[in-house]
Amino acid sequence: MQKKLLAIVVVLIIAVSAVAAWQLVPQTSAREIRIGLVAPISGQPLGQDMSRAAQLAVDEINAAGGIYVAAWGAYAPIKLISIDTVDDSPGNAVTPVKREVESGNVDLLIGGYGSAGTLANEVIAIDNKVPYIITGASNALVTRRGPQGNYGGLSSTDSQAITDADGMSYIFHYCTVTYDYGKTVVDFCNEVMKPMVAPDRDFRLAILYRNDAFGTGVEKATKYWIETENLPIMLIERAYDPKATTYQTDITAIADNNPDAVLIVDNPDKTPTIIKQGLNDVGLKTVYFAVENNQDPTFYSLLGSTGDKQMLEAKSDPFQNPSYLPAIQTYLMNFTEAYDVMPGVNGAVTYDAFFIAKDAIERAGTLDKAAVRDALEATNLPQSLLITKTGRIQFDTGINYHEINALTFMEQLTWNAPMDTLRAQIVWPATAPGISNFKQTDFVLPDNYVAGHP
């Protein structure tokens, strides 16, 4: 009898030990975490860059075990859902998002490239209360169009305003906004270029922009900062149809106003054409500024040697080798090893967003969307591929609702003839949080530069 009892006790001890040991080993959930990538994958090179970056992030997270969900007591892999918005126009950007939110049951959305398309498709996330981390669309209305952001300055009855405060709280902006673009360009013109070319008069800045939510957002922001900071800058404005392919008439109209520099607001497939037509066809020998979404292999490839000494407003440069941030160096190496192509900036911030999502889900301990929303709002991570003014990734809860406090900077392009490559170096500002020797070289005027005049 004693032997039988002893045997039972031994069996029980073994069973309890086995259960305890099983609990110590991380368990993998059968339930996947479904994250939708919203991007113009089939219609834009930028969308393909975002897709590659998203897959790289997912592969890295899953290879490390996935995302720990405390409510399940298990690690779960990410299932990447590609939501192709084709050209990211409003007509193509809504339906695929609606399908995956309402029928595909995605847990979270990441991406959104064009401002017009994103303003349209984010309404699906707002109505269904799905967390959405925007990594491309730069119009500030993306996160300010609700009551928290004072409707972005609109009336609450405006067609673009969102009165659903709870719904708006699910939208986050992990990228710079057009106000960042405008401030960076006008401050650089005033502090660096004006003393060189217009010390005794107003600096003459022309802005040539596509007539859509993206272009008008940059135009509005540029004008805002000139007026708010009372800068000695005269703004010359010209808008064009986003479907245009030739720009000589527009550039000629700009040239007739004798600018000291031209800010171009378009995508990397068209900005090089505008610069080439300006320099070569119209003969406007000035400094051309491209905006940060042009930080993409397509832009560098199409512009080529014509880009020598031209300018690029930037928020991150995943091209740089060696880089100003170790994380960028690592990302560049891993991305090029995985895909044998250079990365672009929209992919870089999309990559970051997956790790922001991972951190939020793990802190929430659940896939409950409201809990994940709350965790995203409380994000406090070290900066990664995107520089912030505090060195931390944090989402604002004031008027700049759910935006990050990003640092933007100016780069000057240089053509390397022996290597047949166009690359960029940081020329302004001199410093950045947590980064030594941030400025890499001094700004110089192009050899054929002609200053403007009244």
Contents of the next structure:
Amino acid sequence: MQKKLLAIVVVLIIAVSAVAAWQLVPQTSAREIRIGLVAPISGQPLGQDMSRAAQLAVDEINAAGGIYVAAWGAYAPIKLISIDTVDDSPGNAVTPVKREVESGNVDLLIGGYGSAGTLANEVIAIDNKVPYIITGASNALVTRRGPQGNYGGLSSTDSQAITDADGMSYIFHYCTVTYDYGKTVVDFCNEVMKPMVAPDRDFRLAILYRNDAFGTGVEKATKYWIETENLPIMLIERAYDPKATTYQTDITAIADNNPDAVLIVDNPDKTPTIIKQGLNDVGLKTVYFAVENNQDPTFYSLLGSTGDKQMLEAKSDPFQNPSYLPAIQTYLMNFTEAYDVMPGVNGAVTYDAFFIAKDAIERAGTLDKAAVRDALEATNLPQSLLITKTGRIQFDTGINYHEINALTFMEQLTWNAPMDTLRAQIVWPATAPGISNFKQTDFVLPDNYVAGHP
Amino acid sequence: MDISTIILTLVWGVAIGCVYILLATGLNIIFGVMKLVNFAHGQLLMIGAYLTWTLTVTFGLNAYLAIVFTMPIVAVLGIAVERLTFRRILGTDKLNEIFISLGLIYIFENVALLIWGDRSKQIISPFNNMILDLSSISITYDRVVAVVVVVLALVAFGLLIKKTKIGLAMQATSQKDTAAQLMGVNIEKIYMITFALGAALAACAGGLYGIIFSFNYQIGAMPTIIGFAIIILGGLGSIKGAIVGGLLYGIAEQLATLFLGGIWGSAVAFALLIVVLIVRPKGIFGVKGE
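With the form predicted on its own already on screen, would you show the form predicted together with its partner chain?
Full complex below, order starting with the chain above.
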């Protein structure tokens, strides 16, 4: 009997001690914070990059204790919910998001790759009022299609317009938009290239673009800025089927119009082929601009030495070492150490978005979606891997609704023969907020460049 | 628009058509002899491109020599596929063939993803960036070599079909398999050889594709669709039809791109297919009943 009593006392002491010890240690988890990554993980190489970057961010945040939720008085880890949109076509991009959102399995969404797929699946977040930080899709309609963004210039009865202002307020755009792409290219052509190649006539810019939401978005934006800024630039337009693999005939048609430069709007697996077919097959010896989503290892490796002196738009360059931003160097090192592959730009932006979400949830002090939405709207963080025009991450509440005013810059590629690699250096603009010596070199025309003519 | 632009467009049409001709020829002999519809044929092209890339990168082989080594490897893979899958359902419902080939698409794509990763690749040939400049027309050496390789492959294939015992047995099996069997032809062996030959041609097409274009594990689908369009246009079971169909497809696509814009290229080429089928349902060189 005495032994039995002693055993009970010992068990009680151990139990009480365990409870006391648990109370003394800061609690790490009331429950997990479920963040859904919306990306074409199985169907697009860039989706893999987004997935790896998201996992890296989650691992780093969780290793540091997680996210503090004041309402729980505790830190909670992030649980990453991978929402695979396969090829990111509108047909495949909606159902996986709908399943996770409508089952209440996500507190917040991050990602969204292609414009067409994202414009389709963000409607689920809008209808269910789930905060969604979009990091890939660049079509400005993503956040401007509601009343706050004046329906992106559409009629409020247009099928793409969203009249639910409250629902739209849950959508945030943490990346460059097609208007940035267009403005950067036309401003660069006007300020830098025109004085060099066409001082006494209009500059002849050709745009060769995918006939989808992404391509037409950039085409519209480019035209918009030429007209709005009344620039002396003549635009030669040509669209192609996104499934096409050969572009010589389109480039031949462009060459017939004698352009001074060609802007190509496609992804990293296609743009190098287009540049190669233009330079080698058609013999159009000009300057080719690749849009910023091409900041990816695939683009560099496929383009190779053909890319010497060609141009790449950029919102972030994760390959520079030493870099213009120390944060990028750290990201590059951690990413390559974790995955043994080079990171791309879509992943870098997605990585940032997790820290923006962390900051917003901590300020909101709760996972209540409206409170998180309000906190996201009040975000005021220093710029990270993506640089902005103000040097800070702040979501616009004006006509550029919930955009961050990213600073898009121009890089010129140089073939480094001894290292057998293509490298990029910033050539424009000269300065960026909070970064000293931003411009790294002057733009030069390619050796075999042939200027256009009327 | 001057005449050189149109000539250049025709050159692109022929150059593009050539790679598809090779793929379509492989599809055609498999259909002609085995009456088998293999939707995973484009995935053999994809595997051919990856193997050629691996041989050039790992062993430093000349890309065109690598294609020669890749062809028998993919032929052996084709034999394995034929013996393990299609042979077991030949003669049963056509739906079985379709579902097996759809399953093979997923298997090949995911295996390629696991082995070679998700990043697009391109095979670097010794003629990389070298351009043949003929005053108003410039074309890369790789395109010219691709046309020559396709012509050589088709001539060799034609000789095999017309001048060898195996070729004659394939023709006999294609015409009436039971009669061929009664004449002592081992039709199971002929099926195996046919599938291997078709796979080898797809591998050759894949190597050339990978030299001219960038590729990833998903590139098989579109060439298969185009390959089927070409053999239907030219006539099911006809090698001559595959060649003419391939050239017609390539030229129609490129002329439509030039005159109507890039978004119309494929649409016009497939519209041509529909028109040919309405006017001549068996295709240009098709045999009645195929």
